[in-house]
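Just the one chain here, the form predicted alone, laid out as structure tokens.
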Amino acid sequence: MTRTVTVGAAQLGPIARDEPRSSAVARMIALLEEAKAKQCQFVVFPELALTTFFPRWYFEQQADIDAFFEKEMPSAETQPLFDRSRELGVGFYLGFAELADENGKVRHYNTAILVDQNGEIVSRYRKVHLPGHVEHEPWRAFQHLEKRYFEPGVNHFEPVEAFGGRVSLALCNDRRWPEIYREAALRGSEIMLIGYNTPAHYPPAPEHDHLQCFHNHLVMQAGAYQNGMWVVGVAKAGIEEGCSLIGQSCIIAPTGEIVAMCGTLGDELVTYDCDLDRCREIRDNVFNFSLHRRPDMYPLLSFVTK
């Protein structure tokens, strides 16, 4: 008997500064009643899907900053979202930053959550690979402040049981290292969930632009691929605030094929019935890790670099 789940990749348009959470949860509401619609057992939103990807501006003062950071979740305007979720038995996987209490002291997160069909949330996963800059450099034509804005989390991509598998988490910048897919598959991860904001010009490399969809895809097709799992990578997409983001939400299966992608740069829903023992397509035979791995041969892999 197979394990399949279906899955709904639930890529959001932009959203503006001044949009709010509400709005944003509103529409996110539509996607998840679309995806009861279609049978999903959950689905995947963007990265930072609350409010607009702040980090392409430079602010001087914390208050302004920690306007974009949720003190709690649920909290009062993401509730609705919850609510609807254990209704309808549709689970989903969230984006936001997130301001933390850490035995007193206030830590800023770039944040994902798993919640489950019973609108709990069963896993949540900080930032490992926070990409951008600290410093203002008004040179850009938008900042890319992440580094300033959010310190990097200390998870180790460890799959939690949830919807009939074992699935991991990660956000946007993780998506292009290879190392975590492959922790993730030596941890028995089945599925990579993957929320993302990227701008489709980047400042320091801009003769790279015309690549950023392609380089999209290859690295989330060679992670499933060369690991054996699926990979649901989920943009927020479209014009926001006068930057062009990149759509082309996904769904991968283990073979590295891409099985399913949204067409648009808004609000858009695309579904796929994914059978988790595909994993072992890959993982007794091509990618065989106890068989045909030679972690002894990798020593510079096991080091810290500077």
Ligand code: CDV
Second form
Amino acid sequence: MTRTVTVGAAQLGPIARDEPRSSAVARMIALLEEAKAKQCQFVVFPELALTTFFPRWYFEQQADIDAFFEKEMPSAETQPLFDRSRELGVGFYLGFAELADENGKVRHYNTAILVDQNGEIVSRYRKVHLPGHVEHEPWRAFQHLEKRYFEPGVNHFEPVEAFGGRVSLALCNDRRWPEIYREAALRGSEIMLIGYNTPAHYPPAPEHDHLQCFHNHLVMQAGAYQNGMWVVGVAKAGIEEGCSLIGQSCIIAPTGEIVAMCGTLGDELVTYDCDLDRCREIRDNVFNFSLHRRPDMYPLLSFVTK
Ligand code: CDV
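Starting from the form predicted alone shown above, please give the structure in the form predicted in complex with the ligand.
Okay, now the whole complex, with that chain kicking things off.
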């Protein structure tokens, strides 16, 4: 008896700066309906899936920044996504900018949630690795001000029991850090969900621009194989406000093989029947942690370095 969950990678094409949330939500509902027709139990939407990727601009007024944030989830604008999810019985991962009130203090996070087939939020992850810069850097073709607009989350990639398995969440730049997959795997995670917005041009090292798609898959395939877990990486893709974002959203098996991949830079769904027991193919063998791992040989991994 296998533990198979049918997962959808629900890529979005670009979202314009003036595109209302209701439009992004309608586009995601269309993908949810397609996912239902393809027997998905849940789909993964991208990072910051309700608005354009606003950290590409420098804003001086806090109100202009906060306009891209959600004060509640669900809100009046996102409730239709939750309602349709519940009606269809198809859950989802959603990335969005979260304005949280913590003991009267306002916090800004780059957040992902996992919503189950009853429309309930069962996991909330706040991005740990915030890339980019704090100050306005006009020499860049576009800004990447995540370090200015967000605070880092405090999460240990702990899995939640959902959809018959153990599911961990991460966001975009997190996928480049090998530690996240290992931490999640040591905690028993079987599938890692990752939404992303990755420009094809990287201003500090443009000599690597032609490698963006390669690096995207390289890190996620390595994370999957070296930890014996499924990985689902989902892009917001295409030309967004003049900025080219990579696509190639994909589902990766615990062997590191890409088993489904988007072929466009627009709204697109690809699906795969993920047998969660296949994690054992790797974890019982070459990456049997308790048998072969030597944590005493890597003490610096848990040290804070400057
Ligand atoms: N949204 C992101 O986190 N983007 C980053 C930057 C560095 C391009 C990424 O790692 O893809």
